[in-house]
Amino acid sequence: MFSKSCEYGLRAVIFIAQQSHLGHKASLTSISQAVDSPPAFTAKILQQLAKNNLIDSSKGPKGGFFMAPEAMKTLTLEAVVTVLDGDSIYTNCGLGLKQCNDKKPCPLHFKFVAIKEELKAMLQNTTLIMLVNDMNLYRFHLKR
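Structure for this chain only, please, in the form predicted alone.
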C-alpha cells in the first residue's frame, strides 16, 4: 500500500521517536540499521522529513536525529505518510486503474472505499508517542 520510501520513513520516525523518548539522538547509521534500509536511501528520506519539520536534526559529534517530547505527542502517522506519499493512498484505485471513481468503478472500488476510510482514521489517530508506549509494553520490531 505504501511506497518503499514511506515504509522506511514510517519505521525511521518510529525508531527516532523511541530513541528520543530514551533521551538519545539517532545517527543515520543506527537508523538505517534499525529499519533495515540502505543508508543513502535513508538519508534522503530523513532529509525530506526534517525539511517538513517532522523530525529535528543536529550536526556534530553529538548530533543526530531526534524529536521533541511535544512533537511525539502530536505527530500522527498521517503526517508522515502525507509528506512521503501524498494523499494517493486514499485517492488512487486499488487496482491501479487511472479511471476509477463512484461513477466508473473498478470491481474492487466500493470495497476499497471502506478500507481507505479505516486506514485514514487509523493514521490520523495514531501518534508517535502511542507507538513508543506500545513498544515499551510489547515486543515489536522494525526490521523485516
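Computed from a prediction, not measured in an experiment: that's the story for all the values here. Rigid core (definition): largest C-alpha set, two forms, superposition within 1.5 Å. Numbering follows the first chain given and starts at 1. What changes on going to the form predicted together with the DNA:
After superposition on the rigid core, displacement of the C-alpha of Asn92 between the two forms amounts to 2 Å or more.
Annotation for Lys111: C-alpha shift of 2 angstroms or more between the two forms, rigid core superposed.
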Given for the second form:
Number of protein chains: 2
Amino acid sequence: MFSKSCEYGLRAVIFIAQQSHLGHKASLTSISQAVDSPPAFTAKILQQLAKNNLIDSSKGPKGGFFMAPEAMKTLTLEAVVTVLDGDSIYTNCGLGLKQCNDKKPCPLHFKFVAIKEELKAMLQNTTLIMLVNDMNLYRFHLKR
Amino acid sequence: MFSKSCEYGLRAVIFIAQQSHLGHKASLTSISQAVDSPPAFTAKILQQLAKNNLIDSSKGPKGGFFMAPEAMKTLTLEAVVTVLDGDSIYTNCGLGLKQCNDKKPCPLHFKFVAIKEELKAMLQNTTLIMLVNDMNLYRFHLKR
DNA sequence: TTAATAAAGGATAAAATTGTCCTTTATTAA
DNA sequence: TTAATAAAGGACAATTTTATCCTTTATTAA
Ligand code: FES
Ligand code: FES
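Please give the other form, namely the form predicted together with the DNA, since only the form predicted alone has been shown so far.
Below: every chain and molecule of the assembly, starting with the one above.
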C-alpha cells in the first residue's frame, strides 16, 4: 500500500506528535527505537518532512524533532503521505494505465475510485492530534 | 497498490478472458500489444498464472493463452492478485508493523481493516466473466 | 572557547523489482 | 520429416527502493 519510507514516516510522525504533546523533543535515536525503523534511513525521511515543514527540527544538545501544538491540529496523515509517496495512491489507475479518468476508464475504474476515495478521505480526515488522543484512550502500538 | 507484475497480469488476464469468450487464443504478442506491457516480462507473468492453473496455454502454431468458459465464471481477480502479489495487501499492517491483528493494533488498524476488507471483497466478488460482460456494455480500456 | 550532542547532507551499497535476451521444448501444417 | 510457430525456462541487465556510513554544520552547556 505505502512505501517503506512512508510507513516509517507515518509511524515516526505519530511518535513525534505524541512526544510533542508531552512537551518533549524526539531524537532520531528515540524515534527509530520507538517505531522500530533503521536510524539512518529514518533520518532521510525526517529530513524530507522537516524540509516540507510538516515537522520542526533543531540541532545540538537538547535538539531533536518536534511539532507545534497548533500544527498537530491541522497536520493530516494525507499531508505526510503526499510528501513521502506523492498522490499516486489516490490518482493512479489500479491496473496501471497511464492515466486514470472517467473518460477512458479501465474495467475496474469505478470500483477502484470508490476505494481510493475512501482511503483519501480517511487520511485527510485524520489529524495527528486525533491519533495522540486515541492513543491516550486505547493501547495502540507503533512497533511489533 | 499492486506491483507492475500484478497490473500487467490483471490486464492480460482480462484480455485473455475477452478473447477466450470469442473463441480465440491470445498469443503473447497480441496480449502485450493489447494491454501495452513489455512482452518478455509479460511472458514470465503468464507462465506463473499458467503454472497455477489460472489460465491455460498451448505451444506451437495456433497456440497461445486461453481460458475455459467454465473457468471464467469462477476465476476471480483476487485469485490473480494472490498468485502475483500474495495476500499482503489484505493482511499486512498499513503502517508496516510486522503483524496486523486486533490484539496489538497500530493506531490506524481499525480504519485500515475496513478499507482492506472492502478491497478484498471487491476482488473476490469480481469474476472474469463479469468483466467480459461489462466490456460488452461499455467502452472500457486496457491501455492508454 | 571548547567539548559534546544532534541534525543535515553527500556518497555509496545492498536488495528487490522490473525488464531483456537467448536457448530449449512442444506443436502444427505443409 | 521438415520448417515454422509459439510458449517455457534460464541467465543476466537495468532501475528503483531500501539502507548504511561518514563528514559537515549548528547548538548547547560547561
Ligand atoms: S482508469 Fe483504472 S482506476 Fe481509473
Ligand atoms: S496493525 Fe496496523 S493495520 Fe492492523
